[in-house]
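We begin with a single chain expressed as structure tokens, specifically the form predicted on its own.
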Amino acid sequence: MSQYRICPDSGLYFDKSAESLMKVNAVAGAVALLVAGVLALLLGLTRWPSIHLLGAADFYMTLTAHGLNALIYWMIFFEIAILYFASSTLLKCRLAGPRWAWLGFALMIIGAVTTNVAIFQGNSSVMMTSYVPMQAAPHFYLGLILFAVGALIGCFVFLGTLVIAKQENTYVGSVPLVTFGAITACIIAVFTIASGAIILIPTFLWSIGLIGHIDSLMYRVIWWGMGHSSQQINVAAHVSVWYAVAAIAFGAKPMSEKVSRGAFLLYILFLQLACAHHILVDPGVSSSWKIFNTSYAMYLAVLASMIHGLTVPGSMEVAQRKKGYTNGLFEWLRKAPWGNPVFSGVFLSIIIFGFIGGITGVIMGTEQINLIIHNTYYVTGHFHSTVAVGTTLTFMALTFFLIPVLFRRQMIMPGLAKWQPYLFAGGMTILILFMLGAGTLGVPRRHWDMGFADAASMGIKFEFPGMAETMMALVGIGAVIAVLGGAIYLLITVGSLLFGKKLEPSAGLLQSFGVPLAASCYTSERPEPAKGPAADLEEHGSAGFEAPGTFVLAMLLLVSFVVYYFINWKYLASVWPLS
């Protein structure tokens, strides 16, 4: 018989099996983030020209491990926890097949450890993309396959939980918008994992000698169906969290739930096509395919993100104005709970993801402009603005809510927690902006030595513009600040789990943040309908367009995009003159 717990303060519902799985997946993700963060510091200090910490072999080994732990393991562990939360908790039902879910988690752990062992043994420094004909050790690929199978099991458990909720009538009407977003993430995840299986299984067989040849062009095309689409899982997941935090922090309702659901549907249909910008210079696909995917199709995915970027802060503004913050365009924003890291982390994520990640993504997805930034440090700057800020900062913010609610521990060092999102976001913004600038000047990505010392020893000399070295130093400074912000996050979260005061039933509210705390013990009785923040997460409906401040921010984004788009076309004309 399933056991349930309900928090009388937040109204959130927890099935015991689902709660345990949420905890272990979140903790595993945090461990992967710790590994990725330590490696990020080493990489930042290596690409800082005056420090140049690591040697070439150690640099490429570190880069390989950082990419996999940051983009794959940290993200997907945490996203599996979100899937269980969005199904079992928000739909108030038992988790489908908990034994299968534990098997999936075990495979993910085994896979992640196996691949990391292969990397640090020193014979698998092939970067996250692992392009053939470079060959890693067989257990490098085997670990990735095991992890993917485990994640796929987690997706099916999530889908099975939706079926149980429908059969047992635990909700009325459509699923909540947050759950709908999680369904979007799950569908994209299945596509992503399938792409990985299609290419990684034969590559594993190639590594052990059962297949004689893997076509490199075919590998690149299919691999990016996994490599870039894994970021699309992240986008769907963190946008779902944005809607959740809007409800938690403000009691906000979607401005138009139908429009928001339509935007998630556009993600399913078109978001994965953004992987095309990685192969725009490849001869393996036709020009018409490239043009279609990077213009007409990709713009529909961009439209979806613009809708979410308007309706999430817009719903916050509507909720704030209903509370009386109506003076001027931005009193609602000035009076927002900026001292609450749950809110500040999410809002900073929205701004940086939209203004930097969104705009640079469209630039990279334009076939002609892509030629001047392809395989430069610009690419690295772009995906740090989407992965490291858009998704990671959002997940960090959600953790500050989940520690008291899910783990039932009181937050330690709440004063430091208030500053954590600003420190992490500030460091990442410095890092990202100067990565973009260095890439625009031609600094390559993934290169151990921008000075090309080895080439100079062979009589080949190449120099970047003078500002490039300064920008790379600033990238290193940004990396140090961001890693410090990440270390504070891990210190607070792990410290709270180990040393935070255990919350008793009906413990009330955490006064530092105003975040509801979990309470109550397990019972075999099905909980009553939710009250408090949980009710806002489950509520349906729409609010009229009553968000003039958000509209001004959206227009500012549009103007920024137009100006930057023009600048890049102008730059293309200067480096590629026609006579």
The other form holds:
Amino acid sequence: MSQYRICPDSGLYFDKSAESLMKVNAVAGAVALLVAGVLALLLGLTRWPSIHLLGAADFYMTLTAHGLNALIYWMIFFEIAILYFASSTLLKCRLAGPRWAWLGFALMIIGAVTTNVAIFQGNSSVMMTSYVPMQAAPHFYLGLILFAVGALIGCFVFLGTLVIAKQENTYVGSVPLVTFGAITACIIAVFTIASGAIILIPTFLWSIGLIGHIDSLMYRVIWWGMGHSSQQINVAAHVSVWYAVAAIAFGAKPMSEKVSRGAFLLYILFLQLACAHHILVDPGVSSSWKIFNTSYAMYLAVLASMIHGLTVPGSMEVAQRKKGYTNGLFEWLRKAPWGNPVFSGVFLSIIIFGFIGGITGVIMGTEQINLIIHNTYYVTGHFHSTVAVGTTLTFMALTFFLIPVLFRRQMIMPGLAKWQPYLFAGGMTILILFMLGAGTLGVPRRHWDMGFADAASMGIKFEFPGMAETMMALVGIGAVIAVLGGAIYLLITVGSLLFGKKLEPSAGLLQSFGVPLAASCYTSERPEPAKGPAADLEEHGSAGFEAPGTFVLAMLLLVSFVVYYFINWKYLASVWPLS
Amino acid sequence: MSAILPPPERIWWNLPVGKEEIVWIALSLTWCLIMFAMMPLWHFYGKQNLSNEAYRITASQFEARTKAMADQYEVRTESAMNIPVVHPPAIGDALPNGETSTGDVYMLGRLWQWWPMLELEKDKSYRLHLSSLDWQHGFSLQPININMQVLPDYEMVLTITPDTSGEFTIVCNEYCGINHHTMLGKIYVKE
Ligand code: HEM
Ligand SMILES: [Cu+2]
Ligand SMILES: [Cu+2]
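Take the protein just shown as the form predicted on its own and give its structure as the form predicted together with protoporphyrin IX containing FE.
The complete assembly is shown below, putting the previous chain first.
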């Protein structure tokens, strides 16, 4: 019996069991995003001072659930789907141990549900970071542990698939760049989950009374060993998707394999230690440790991101120029398929991730500058530009590609889909910029009432400048627009899976949720091995720059970076002297 | 479609590199090194650095020291919770017994107050001791916008030199439970 299907539209190749697992993981991710999105609206409307929707207890509960469902469940479910895609589909290989993969998936579901139940029972409003000694219910931690074990199994299935592909020679030469990026994500994930186990298992034992005390600083250091590196999983995963979309939308090839892969290697080598930038203003950690970890480690990873920032759009530019869009610096960009949400989502994500997420992240991670930023709304602005635009928007764009290819359904409402990336990115940009602004004025994150009415009634008064309140209202407006964009994404995705025109007669309702297509679709016994193009005979960039437009954009990024960096030092220099 | 296909040669390390990539890597690396250098340089030439002085301490020890200081230097109380406002001597101030003061001042965070309130003098320096008696708190001095993490069992000591006068508020910016949003403290700086 054959178990391989070749997608007639894309030529991509799907193993029957991998296909089902990709579908269920992606769908589970979308459900988590739905939960996170509904909660996001409630948060946005609560922090909008004149609306102030929820009460304090509900707000903190909602915030805990939003953080976990968005940051952990949505992204990791989707990333597991990407790992299976990058191994099985791109290497044309059967998935290693599909039964294990299903077990992993089941554990992840059980874990996610358990923790959500704990949160909504109301006694675990400890935020996703669950800093000790504040304590959640034991099943809050237990759910996280189960989820992590499930994700770890998914990582090993991915690695096992690579081994099988090598043994069975399902590809020729080295793995594709996108798979290489996925390997990066997977290695970081294993490290991340190990840190998570080291900190969450004792915390769970403490919550059931078997351990007496957990040191607050040790918790923060190790928790961020997990919490920060898991962001690098996201970055490695979404950068891989950027390369994949450049290849899919433009037929682009990497500018040079060596540079792009070298940059992924830098991620593996240097990202883990960057947990330091979450502890820059903690007591009991020395400056030299902070500087070493936040810079030596982080800046080489920053370098890697700056490289991808050039090479991904650069590869698109090279491909467009080959198609004849050679006028001036930017004809390739003007003539890009802006109406195709797969492309526009990715391109908006690259720009916002680079210009806002990248720059603000490095600035916050500077030892002394962190003093004027730590735990303000600036932080929340920063990470929405990285995870909510960088990663989430990229995954949304990829979904639009996968609906026909993986799910064999035509996307419904293509006219609306065109607008989705702009709406989501636009709302998010408003939200992010005003979060950054409010944070600069000192507005705290994770805070129910910036008007301090309850404190005033006890006789201690404080008001933020009126500007801060205005900015918080604008954050709320951005939130409403972004949630609308997110809702349209879910509407189109779920609508297509349920009602989209079937591109293959057997692609029914159950098939959208993991059941394989009719046996007759799986025609291929043993596919041709995946093989790269013959070496390019063209001169490589001998006549000068291949992608001058991208280079100009990159220089614009660098100049903004330098200017804004020194503005922050100037601002720091104006606060009270400390030593 | 080659980012999703194997590279043209197995040893991808030998594949050529484009010019703008080399230039960009050189520029980026230079910038990373400059950013790296800024942090140690600021330790030598900048005035805003977090101290490395910290001790392990128990909640009861820290509470006792804070209370001793508050009892000695209380000038009035404020708010419905009768939080004392204390006016301790700065570093180098002459003490009644003829010695000079070390300028040690204490402030503790607990559910849900910063205690006590401080009255300091402009352009004088103080050794500020911070710790928490229970959960983690965030010391966020407004409107100056200086932010630090305050942990239980750790005492952070830093030298501050208020160079502006007026009323300053400490907002708690680490989530510390249901009344987190009521946790405000005060530092008054007199000319
Ligand atoms: C649909 C649009 C979204 C809106 C309007 C939104 C809005 C918000 C708001 C208002 C907060 C509260 C900040 C605070 O008071 O401290 C928040 C927190 C957060 N959001 Fe979002 N968000 C959105 C999407 C996302 C996505 C897609 C992700 C991640 C993939 C994400 C990750 C987080 C995280 C990690 C937190 C912090 C939770 C914590 O402090 O524990 N958000 N978001
Ligand atoms: Cu507090
Ligand atoms: Cu608090």
